[in-house]
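First comes one chain, alone, set out as structure tokens in the form predicted on its own.
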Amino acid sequence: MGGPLGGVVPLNEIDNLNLDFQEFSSKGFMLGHASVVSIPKDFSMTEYIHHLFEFSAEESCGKCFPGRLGSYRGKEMFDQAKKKTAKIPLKLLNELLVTMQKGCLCALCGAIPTPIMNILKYFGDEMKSDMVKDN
């Protein structure tokens, strides 16, 4: 909902949403601009992580250090999972998406940690073989 940045929700938190931004935000979704992107059931969570670190590493302003190295960094870990050279540090993911999301100067790389966020919180069981919890 809200577009590729406005968070990933799963069908059965669906009917449980009002469309409105105080509702979409207290939930820990962002209503952004209220379109809404179909994630078909068998297509890769990673996938789509790795495709939004690719975005804002692209698109990135530039201008703040949490924005364009988080991004990159970001990417980084999801290409060695693609190809299976390295598993994803879970601790070291969940510090750059606070990082980003507290230090970002534009909306793009400050929205990013949310669909990933809300990936881990509902989809992150399908991710494990990919994942690795370090200390």
Contents of the next structure:
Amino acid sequence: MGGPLGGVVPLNEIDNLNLDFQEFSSKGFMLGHASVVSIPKDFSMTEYIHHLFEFSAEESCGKCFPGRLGSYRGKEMFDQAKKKTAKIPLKLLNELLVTMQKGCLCALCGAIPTPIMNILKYFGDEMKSDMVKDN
Amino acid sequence: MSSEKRKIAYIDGKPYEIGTNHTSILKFVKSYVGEKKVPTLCDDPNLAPYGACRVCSVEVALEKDGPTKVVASCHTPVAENQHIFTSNQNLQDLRKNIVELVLTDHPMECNTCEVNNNCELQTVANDLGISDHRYNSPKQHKGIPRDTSHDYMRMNLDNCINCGRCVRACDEIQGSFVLTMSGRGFESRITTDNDMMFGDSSCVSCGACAHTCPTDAISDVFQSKSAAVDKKVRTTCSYCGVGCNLEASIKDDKVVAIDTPKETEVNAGHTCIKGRYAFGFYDHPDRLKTPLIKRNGKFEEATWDEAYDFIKKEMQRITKDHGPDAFAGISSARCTNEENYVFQKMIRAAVGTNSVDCCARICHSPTAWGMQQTFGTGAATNSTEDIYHADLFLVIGANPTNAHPVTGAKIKQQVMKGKKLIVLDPITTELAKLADYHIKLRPGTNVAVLNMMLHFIIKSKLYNADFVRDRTEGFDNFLKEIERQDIDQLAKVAGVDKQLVKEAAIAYATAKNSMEFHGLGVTEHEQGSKTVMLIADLAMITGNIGRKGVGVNPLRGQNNVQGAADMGCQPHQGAGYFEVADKKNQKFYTEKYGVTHPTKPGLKIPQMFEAAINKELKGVWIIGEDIVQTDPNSAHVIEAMNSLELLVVQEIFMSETAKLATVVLPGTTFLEKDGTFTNTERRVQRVNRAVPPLPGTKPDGVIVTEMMQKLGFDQPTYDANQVLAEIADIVPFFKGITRERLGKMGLQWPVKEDGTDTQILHTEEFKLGKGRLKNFDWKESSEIEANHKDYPLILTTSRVLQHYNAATMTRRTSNINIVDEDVLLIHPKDAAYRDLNTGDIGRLYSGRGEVALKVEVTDKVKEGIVFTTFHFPEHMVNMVTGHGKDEETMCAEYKVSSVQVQKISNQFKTEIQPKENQAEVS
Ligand code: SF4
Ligand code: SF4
Ligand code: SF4
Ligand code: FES
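Hand over the structure of the form predicted in complex with its partner chain; the form predicted on its own is what we had up.
Below is the whole assembly, all chains and molecules, this chain first.
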């Protein structure tokens, strides 16, 4: 829901949500601009996260450190996962997401972690083979 | 006070009071729990908060136990009842993770890096306990070629962390806008002037970017940020009167680099190219290293004893045969207070004449005199810091961005922030370009324009009647005289627009705080002293005196020209400005010095020249003044020097004047001596010896004292501290000064016995009681009256940023690679008439002499005016300048010389051969 700065809502949660900002954010999503994009089952979530990081890396103004470096490093992680040259270090990824969420100057790089965290929470299982736990 | 409620906020649970200077959470926290508690990377206290690195993040709750939010403390205001958490685990993790990200794009070659052990990134990372990152083969900005194209600056962007401090320093401190953060996101990077090489950019080499850069991404050729030095010595710049505090890095008894200390009051962590980078002269191979005695027209090396004995014999012969008044001294405003004091003491007490003067004669003597006549004290009324409290600046005949760069940059910053600016100058200076009112008057008409301004203020009834009534005298007459002025006629002679002057006058009178600055464009005129007194009038009738952000503020040229005059290097006043013709004062000095004090006021520098040519003056002792290159009408000066029987010159280099000496004594630079300098705002600051004197040389105070002892005068062995104590005993406004009390930042005189100093003069009353309003009519300069017909252009001279006066010092540094000649500026109309194009060589001449100079055609100068500098002995521009003098003080009229220009060759042709050492042609 809501474009890149929105939330990734699993189908089974849809019925529990009203279409308003408060309710979305209280459940850990974001309403964003409220458009609806459906992600087919066979579209890889690794690919989707890559797309999100790529978006913020492209759009980041570069002023704040966590935004400029964080989105680029996130993109690199998923580059490598896509190309199967390296697995995603889950712990580091989580720390990176918290760092961006709390540390970024503005809502671009600061909000990108939300959909990514949604994916990890609800669709983490399907990415298991791309990940390593410790690092 | 007590009715105002104290505001409290909590740091990690403890309450602290919010002060007025706590403009951010970071400042609040740092002031109470120390610098280290919250790390920073993009913050610099001298720059506006930015909020890029986010390592300064803290958690804030609006009430006790309320929900917290992470904010960057450097750009978040502190508010009442905030609960600030500085270092819980979450924050530590956040900071670590950010710094880890920084390390993913950093070479981590600390051991070979210039700033190893002096790197903010290294320190912050160490404090957080991280030394590496966990990311898998991250892309890095590595292998960017180092930019070594600049004479001073170095760029190594591999180490850049994109904090933007350099960009902000260049914009906010210096105001040169050279650096930019180009591109965005991961690709953003620092560029100079749209991707030029650093050396080709418009950089003015102030070094502010290098100083603030937390890594070695921007540094300088001296590696000034290296921690691999033996010690750092704090001292005071010996170039201009701004008086910047410097810090010299010493290795193996050599000065390897100069930077500014972090904590400074005068320069707020800034300097200019001269103070920071132009120090290479100090151990230049050209330094004089042994006394020289001229025999049969040739210098021969001598021991100190031989030199002293020679001088003693000659001095005693002269004074015996012709009396002490056949001897005179010219002191140096580049030397310390202590040295100036002992020098005038030697001339007055050991030789017995009041003929001692200094270069204030040819710069601000009209200021000192004029302000004494109107206020009672001949010094800046306010402090440099007041620039931040002024609403309008009136800059007359000064080019501070070149000549007083750090003060100039401060004024420029304020003007760019919207403060009003009036500039009176025949040249479109950097400030004039930004001015709301640039009154581009003809040189020599300051009095005309000031009379116009006074007239408009009076006519518009914008004067401050209360101030005039309570604090001044002579208003009735003043009013009559001002009303009588023929405004149209004055506008015509000055070549200015009446309406513009009127608007400027009204702006000056109606701004809340109007602060005046002036330079030698005021004083170096026939009516120099009168101009100063009219400026004082302007300040008095509008009440712009005696409080913060206002006043009359000369920009003193030399580092210690204020001090040289304070110490008595003037023929009519002794140390502390007591008139020597006054019996009471003679008695005072006689008691202090232990010998009868001479009673007759002595000769001023121009009178010395006359007296030498007339054979009345037989001997002169000069410290560190290159009068041949810098005084006007060089041929006349050379004739005077050649007429002497004894000329002693204390110098660091073989200057044009030293070449004419009988005895040359090798002195030292400021880096090799202790003492004090007094800057333009009356601040007495310590000069601390950074390195021992070069072998063979002696500090100037030592030389003078040893000579006094040779002459049999009872003067204790030279020790700067002891001399300062002696000065404090004689000069009333130095009463409370001791070396210890001066500390790091110095003290502004008058300093009371208990050590309290004075930022602003004349707050309650003037030294004279009431301020004296005085009137003067404009008068055409006699130079123009006599010579304008044959020489229809007016030459006015000044300096460039990179060089200092005769450039004796700056020519012996890399500054010479940046600017290496004097250039003549001429208006397009005047150029067209003479068929001159930029790059051509022109002959600049007057009835007194001629020089050949490269020409630049520009409308920076007014039609009918030509402009040049006088830095290079190859050109000896002062061969051309005139005899004119301020009527009161004999300050030379450098700013008005009638000249003519003629084309010699055009740009495509041969270079003309500059005459070999014109100074020797007598
Ligand atoms: S040295 Fe000064 S003028 Fe040059 S780029 Fe750095 S801050 Fe700007
Ligand atoms: S060059 Fe230095 S000051 Fe400028 S952005 Fe890079 S690290 Fe910061
Ligand atoms: S502004 Fe003046 S005092 Fe400051 S560094 Fe430059 S020359 Fe020295
Ligand atoms: S120091 Fe506050 S964001 Fe960099």
